[in-house]
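Next up is one chain by itself, shown in structure tokens, the form predicted on its own.
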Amino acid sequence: MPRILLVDDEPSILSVLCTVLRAEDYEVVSASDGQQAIEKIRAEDFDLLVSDIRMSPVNGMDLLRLVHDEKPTTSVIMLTAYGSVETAIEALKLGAFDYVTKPFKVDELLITVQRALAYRNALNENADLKQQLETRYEFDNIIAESPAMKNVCEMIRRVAPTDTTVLIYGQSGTGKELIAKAIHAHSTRKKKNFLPVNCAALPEPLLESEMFGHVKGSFTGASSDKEGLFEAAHGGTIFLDEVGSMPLSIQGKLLRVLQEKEVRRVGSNKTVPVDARVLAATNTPLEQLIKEGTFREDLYYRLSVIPIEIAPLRERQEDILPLLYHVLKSETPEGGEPLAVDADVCAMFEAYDWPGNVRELENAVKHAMTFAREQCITADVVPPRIVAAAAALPGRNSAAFDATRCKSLKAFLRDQEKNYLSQVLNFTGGDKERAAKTLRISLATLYRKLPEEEE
């Protein structure tokens, strides 16, 4: 139940403040001045702090100061008969979520009061979030809380101070190249060169040249003497990626690179001879291929002399929220402090099959960053295919989930305002005059409003 400190030296606004918050079922502690207000903020932890700005000796703002240095993680409210620009400006500036004038709206205030508490979960549940991620296992930039993923760090830390040739195998957007660059990172070689090549990239011809290089006038347009990536990467590591896509003539001349450590260039007589370690990754078993006889049997032997296997990511959930703030984290500016996460968001995320895998869910997170409101990741910035899964997982209304998306602030604290005197009328049995006293506002007030809930 969420605990909610109440400080205002107005003992009526102090009653009926208690008496709303409390039929709403918060636990709901009062301070009638600011001193007493410090006392229990020093001595209790609160989710939430409202307090009324104009008080003495001890005002709201000096309270929103101690708040602010001392228990950070709780949120606050202002409230303000003076309710001028200048006075909620410097009050969001130092740290009030948000703020209330008086005389206030029930319906407005609780809204105000959801919506701070919400935002204070969020905030401390990636704060756990980031605490857990300090003493998880971490391999450079691979997040590894799954079983599978610890494994595949550990056999990093085993191969790559070898020179044995590695196959990566994973489906598109697990990160094979993330795996290829650590092993080459933690390797004797790491001062030599990394350089990739997509195998499926690149037509037959220009595959061949780029690997293997090629001498003036082999083919038209070779108007000069080029050395492939074999030549280039001596003393350090050539990553064959997608190898399983290269076509069958040249994995005869790859093979023998590999058992005579030389290469001939296109168009040459001559060899030359190459130090450079291979690590191969492939997002089709290489099997399955040699059956379809697309890949050289004694080629697979050659690569696979150590397998790596990423599975992907829908089977490693435990590696989704932890990618999810590595990512909000990546992207932070340096200095600035990573976007909060809405609990139905990392409920998204981890319900969500992830069919891009790792590269999808950095996209979302990239596109959720660039639509943010008031520093939190909320469902209305989630692309709309992750959203749509969720909603139709058993158990969630899709209707009404869907109904919810994409609307603005004010549309919603309308659709809160008329539910509310639906429910307020209906209980005093369409007497108006006894709704108004119930809702502690004017029955002129009322009266404007009630066109507006007819619409």
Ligand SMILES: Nc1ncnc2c1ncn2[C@@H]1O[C@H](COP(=O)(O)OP(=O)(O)OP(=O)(O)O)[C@@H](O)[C@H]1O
The other form holds:
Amino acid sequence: MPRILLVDDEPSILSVLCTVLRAEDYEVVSASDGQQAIEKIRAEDFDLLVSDIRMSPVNGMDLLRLVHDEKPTTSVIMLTAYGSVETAIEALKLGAFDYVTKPFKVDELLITVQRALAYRNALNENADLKQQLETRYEFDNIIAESPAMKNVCEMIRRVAPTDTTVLIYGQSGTGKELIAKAIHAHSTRKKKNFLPVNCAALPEPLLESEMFGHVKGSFTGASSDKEGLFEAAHGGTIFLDEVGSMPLSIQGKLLRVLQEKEVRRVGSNKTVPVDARVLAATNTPLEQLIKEGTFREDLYYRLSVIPIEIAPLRERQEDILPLLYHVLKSETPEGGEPLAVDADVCAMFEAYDWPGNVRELENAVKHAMTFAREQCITADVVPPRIVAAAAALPGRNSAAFDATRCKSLKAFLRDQEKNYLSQVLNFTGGDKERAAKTLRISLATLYRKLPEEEE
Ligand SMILES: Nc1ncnc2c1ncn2[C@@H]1O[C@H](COP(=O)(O)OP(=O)(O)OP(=O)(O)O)[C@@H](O)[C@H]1O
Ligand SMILES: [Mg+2]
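Since we've got the form predicted on its own here, give me the form predicted in complex with the named molecule too.
Up next: the whole complex, starting with the chain shown before.
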């Protein structure tokens, strides 16, 4: 049942309207002045606000602004005295759905109420649908079949809309940057920058100026003022990758930026306010670095408000084949048919332990696609280390060691002997006597073996 908040400082109008709307099966809450209305708007949710414009001290326009800012899904209809159309138009500009002039006909008012509610429903459905589509689209590029990865996705969904600092932990190639980007893409900051900085890639002075900026002449080579990433990420997100490698001196400065929410460029004594959400990633547990004395504990607590851990790929068996097909599909040119994959290859991918995680799997698939023939990825085009590792595992079903294709030991030795005899005979140019000597067997024995060879 739609809920309507009715506001008018004229008791007779309030009571008539209440009766009329309740008769139409609307749930109606009434307020006899603006102040009362503010309390009700803040405390409860309404589908529609119907309010007189001229009230004092809080008037209808004030309520409209409040609803606009704090309850944007509530529709608004204004009641206005004859002759004050200008204010009514002002209300439309501020986002009111419509206005009704007093004295009004009941039917006219009811139709406007119906239209406002229908419009509101359509808008909200649209917003829900848009959000659903966006969610699906954004997570489209994250394969998450394993319970561990599903859990990570759930965490992304929950933390993304907040401004909380998130620390992502995972071995190399597990998808830390992908997760950080997804958090940004799902946050209210998505239209602003996502700026990654690799704390392991830059020497200390450069990292400092990259993060915080510098002013002209602050060090040799600083030929002009430069904005740092914290300033550039204003309103957006900064991603501190490999944060465990950050030098201690910069850790101290970062801590100050996080605490004071302002940044000072290198060589400057002016501070600039910053509003950048911080996401960080590490492949070495920071707890370990704290013990070793290379990471500040106080910074660790600031960064790991919400920790997200991505498990190594070998602990997420359910993700391996979906990732294989995902890479295959995304690497296939548009309109093309993705290659087929031999069952042997799937078994090898599942058996391998992927020390380089998803990145290694991506590279393996690209390698196999490059060498594949006849629209199919077969074992012979898979990188040898993956084939070898799978073959070495006892009881694993792989092309290199397939129990159903095994021969008896006798047959195996006879094949080897046949090979060797023909090699030696080749070497002696078919001279059987010399061959027998080389093989240190009698000529008769050689002859006995040869008919067998010719079978
Ligand atoms: N769950 C996943 N679904 C789809 N693609 C993934 C997934 N996890 C990782 N990838 C892909 O694997 C590659 C490596 O991921 P990413 O660069 O995010 O890893 P990383 O943990 O940051 O690695 P490094 O420690 O080497 O920096 C990327 O191309 C990424 O798109
Ligand atoms: Mg990375």
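Between two forms, the rigid core is defined as the largest C-alpha subset superposing within 1.5 Å. The structure presented is a predicted model; accordingly, all values stated were derived computationally and were not measured. Numbering follows the first chain given and starts at 1.
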N363: Cα shift of 2 Å or greater between these two forms (core-aligned): no
After fitting the core, T174 CA displacement of 2 Å or more between these two forms: no
